[in-house]
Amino acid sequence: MVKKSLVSLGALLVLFPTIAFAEDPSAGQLNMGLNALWVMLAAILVILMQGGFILLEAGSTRMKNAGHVAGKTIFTLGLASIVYWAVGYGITFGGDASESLNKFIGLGSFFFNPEIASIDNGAPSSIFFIFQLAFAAVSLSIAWGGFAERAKLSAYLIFTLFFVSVIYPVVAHWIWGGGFLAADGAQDFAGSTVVHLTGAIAALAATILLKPRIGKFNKDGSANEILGHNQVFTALSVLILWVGWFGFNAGSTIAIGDGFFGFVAFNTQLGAAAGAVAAMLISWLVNGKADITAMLNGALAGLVAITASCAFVDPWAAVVIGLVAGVLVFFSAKFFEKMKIDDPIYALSVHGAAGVWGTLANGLFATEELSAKVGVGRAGLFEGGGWEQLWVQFESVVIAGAFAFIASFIVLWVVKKAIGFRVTEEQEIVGLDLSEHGNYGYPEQMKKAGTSV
């Protein structure tokens, strides 16, 4: 029965182009339809990464906050979708601003209403919108790492409004929407800066304003380890995110015609693999024990780092980028802890430090041939291109990072002064499941274990 079903499904997939374009079997229509199908599939993979973020944040934090993590992720995904439809997409890709103003912000396509036959960046505009929305939602979920286990639900709501309508879209416009960084030649194929660094910098602003969780640091400044409640959840989250990344990176080709998306996926896999191996080995070497959390962070750091350059570099460079990211994320986590910054899911290291490295790596390893295919046609420093591309990549990191931090800090500072940002000490001890939602994510287990878990 299963075999027959699989055969039927295969036949349907083979016949789909014939059925879909029976009225107009032109090669152009067929190619456009297949591209649309590919981008839609990629968008679904990226949206499913939210499941990975649920498991990552829940597994990396304590049981008493697990239900809150899951619920607020779905809530903010819904709110972000509406805000991005109303405002965010128009600021990112809107083309109604004057030529001089368009260097900094888009001003069109608000309350986006795609026409059925309209094409945007090579894909049907409705599908391209969903794909871009998925990226905005990922960046927002990265920012939540700085809120974990101590922020009010109302703060999530307010910050979503500002982050998805202004902060993320402005950065995306500068690099992807025809803004001044794009004009300078910044290359960020799928978002090491646009998505990951922007989200991580927002998380940094949040952690500074919220201050550490109760019990994280002692009076002498030494740190206590606050273990997450389920390392299996965390490992599963990394696998889900890893798979979703093929939609993230390979989907950014917005086309399947020449098979280039396969090369992008190939580099993505190598970068992730190298990051996981490097982080496990460096933790083993430094600590005397192979740290599973470090290895998981290394895999994600490799993915983040290769995201900017997956379409611009040769495979050997993808391995180097991943290896450096795996080592970098290990020492970055230790650095932030020494600075007394409490980062429960390592957003600052995984998405911030690795995002910076990945963006700069483009200026080192990009080849002229690949850059000309999908970018500005400039090679990196180690590929004979001189310092120009590395400087542009550095410029994009500094400008995008500074804007994301200042804007996020201002919004969250106003929230803190107006309605309060952090839950009370009693609410934090009880857990956000109960204090913010009135029920535990694990009600039976919490009855047995008590609220200290």
Given for the second form:
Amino acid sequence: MVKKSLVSLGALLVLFPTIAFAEDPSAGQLNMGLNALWVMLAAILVILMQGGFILLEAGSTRMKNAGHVAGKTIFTLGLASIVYWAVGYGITFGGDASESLNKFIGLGSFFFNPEIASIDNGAPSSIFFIFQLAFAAVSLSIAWGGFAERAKLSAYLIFTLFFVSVIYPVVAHWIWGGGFLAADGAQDFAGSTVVHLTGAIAALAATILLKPRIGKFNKDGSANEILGHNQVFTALSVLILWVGWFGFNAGSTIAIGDGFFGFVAFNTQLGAAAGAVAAMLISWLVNGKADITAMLNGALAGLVAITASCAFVDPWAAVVIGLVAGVLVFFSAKFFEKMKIDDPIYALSVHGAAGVWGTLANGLFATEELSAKVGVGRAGLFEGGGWEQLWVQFESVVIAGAFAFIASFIVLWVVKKAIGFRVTEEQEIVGLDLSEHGNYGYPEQMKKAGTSV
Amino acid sequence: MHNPLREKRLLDIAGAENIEQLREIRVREQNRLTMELSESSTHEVVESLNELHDALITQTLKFAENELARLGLGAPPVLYAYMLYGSGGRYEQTMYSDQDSGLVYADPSNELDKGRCQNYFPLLAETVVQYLIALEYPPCEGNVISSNPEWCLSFQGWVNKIENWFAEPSWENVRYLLIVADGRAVFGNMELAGKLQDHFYNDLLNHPIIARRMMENTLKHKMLVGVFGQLLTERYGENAGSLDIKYGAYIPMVNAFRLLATQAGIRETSTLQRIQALRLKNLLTEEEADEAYEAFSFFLKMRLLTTIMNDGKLSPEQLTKELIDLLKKALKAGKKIQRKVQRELQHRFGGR
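Same protein, the form predicted together with its partner chain this time rather than the form predicted on its own?
What follows is the whole complex; the chain from before opens it.
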């Protein structure tokens, strides 16, 4: 009897919501609510990209490291969230620094304590925080590409502390937090430089200090192919990242507004598509075989490249940017291999090379109209804006890249000298699942393999 | 042509009394031919080398017959032919080729003979194969070898087998047909081998679809030259940067000309002879034939050079600028032929 009346009361509430809410929301409140919902949805999508990184990194590496590779992503996501809350967010967006200091670093909002609801129908700062945190976590997961299969778990822990508190937030402050590059008009809509290049440069510093994995290069300098253990994971990861990228790029409008986020999503799709197609074709033409890994990298490179430019360029340019990214990532991977730099997840090529290209592409293809709409910088070289924007883009790549490299290198160098960065040869051979965690990610398969050795 | 070296070599082999002596002759003569490789034409060296192999195998068969006689099995009960397949069948053996062989014996006329044949020939084949292993001819990994009962049959047994392969052209069976197409008798009754070939070519005419299956079986090996004319070298591993001459140049051309030749009823088994015969029948233009002949001779030479050191692959150090240019030219010629074969068969049978 009680149950029945509760059900009918519930049904009535659904049918006549005015019973529950006394007052109609104002237009401003509705506007805020829609924007908040969109940014929250985007933040969820970007956090879900961690699922993509788990599968990407695990699929591209060997079975003996799978549990470690996958699990450490969740661990560092947790650690990064706390560090970003305590320090990182304040460095990027804190408003207490003096004007001259603020050019380089933000201060304030440490141990961030957001309002419990929107104030005067402004965007809720809690949601903005989650959105920004998701980006920091993506940048961190990109850096792990350079650590894969040989770094100690403790090194992951220490690097997370420094990367999320200082290295990433400083670059983000320069371009997005009102720092000096923002003042110069550097165009990086969703973070080709801030997120991708910074992560990739950290990966580069790591892989240089760690040196290649055992068995990657022969004595005569020729490379061996260390195949990932599951190409289906890798392909699925690209799809998850691709979908998540709509949150990454289109969500970076931070508002629903006049529907501009749709245009950003549209360009994003074109860039990714062109990257996948171009990489598949170039690998086919150059190697005589259409390489799946190259194609997957091409899709990601297209996404990375269009990240900076998705709000600044026309659709045809998005296709060109994606096509170039797909070709670039293929040759970049070859280049790093030739330089004997071991890049198991192709982070340097996908996020680094394509990140640089995407940022520079603004200097070529940004249109006057869109630059004005976003309110950052001006038209690029091919759109009648002259060399100025290209120079600004170049400057932001070099400065952000150099800072990220030097800072990451110092942190990791100290780690290497103080406690050691790389696991022992024996640990690397048995796999990090066993050496760092005591259990295999694939117990049945690995134990079977172990008995035959 | 009078060639004292050659005559001495053949005399030495004919005069050898045991496998150990044959082995010494083989080592000596192959060393001599290796030296010659830099000064003589490829053609001559390949010919001399295959003549050497033929003579060694022939002498080994004589040893084996003697051995069986010594064991009390007497002389061969009926006529037989010892067949070579693979590179041996094509007169294209290198210094390190393995044994691809078979044996066909005349149909016994009565039960008594039949029993004696079933006793004698498997033992003969086994003995020959063992002797040849002692002579450092490794056995065929694919088990295409006379000591395998499947490859040691009476004439009628072979006819039935080949007909079955034609009747059921599975991937495996078509592979066998491709192997048989390169077969020739190295020792014994040539007529027997010739009659078997008659059957094969008759069946081939009656099963036109086989040509297509044969092509599909051989498509997997492509000429290692890319769209931009670049060499497609190994990308990873110990052999990174090297070019797989055997599977990326030599084998695809062998396959293409085997297909063209067998379709035209040409019974030559050597690829160079197949090219010449195709030219005589006007199935290749003079330009095509010259280009193909030159390219294939070049690959034969490269293959001889590479098998001496490196399992059919040209290492990056060997790939000099001049050599790369020659390779590109030859590979493009090979690719042209491969496309011609595909086009013609496509034309004949339509797309899939």
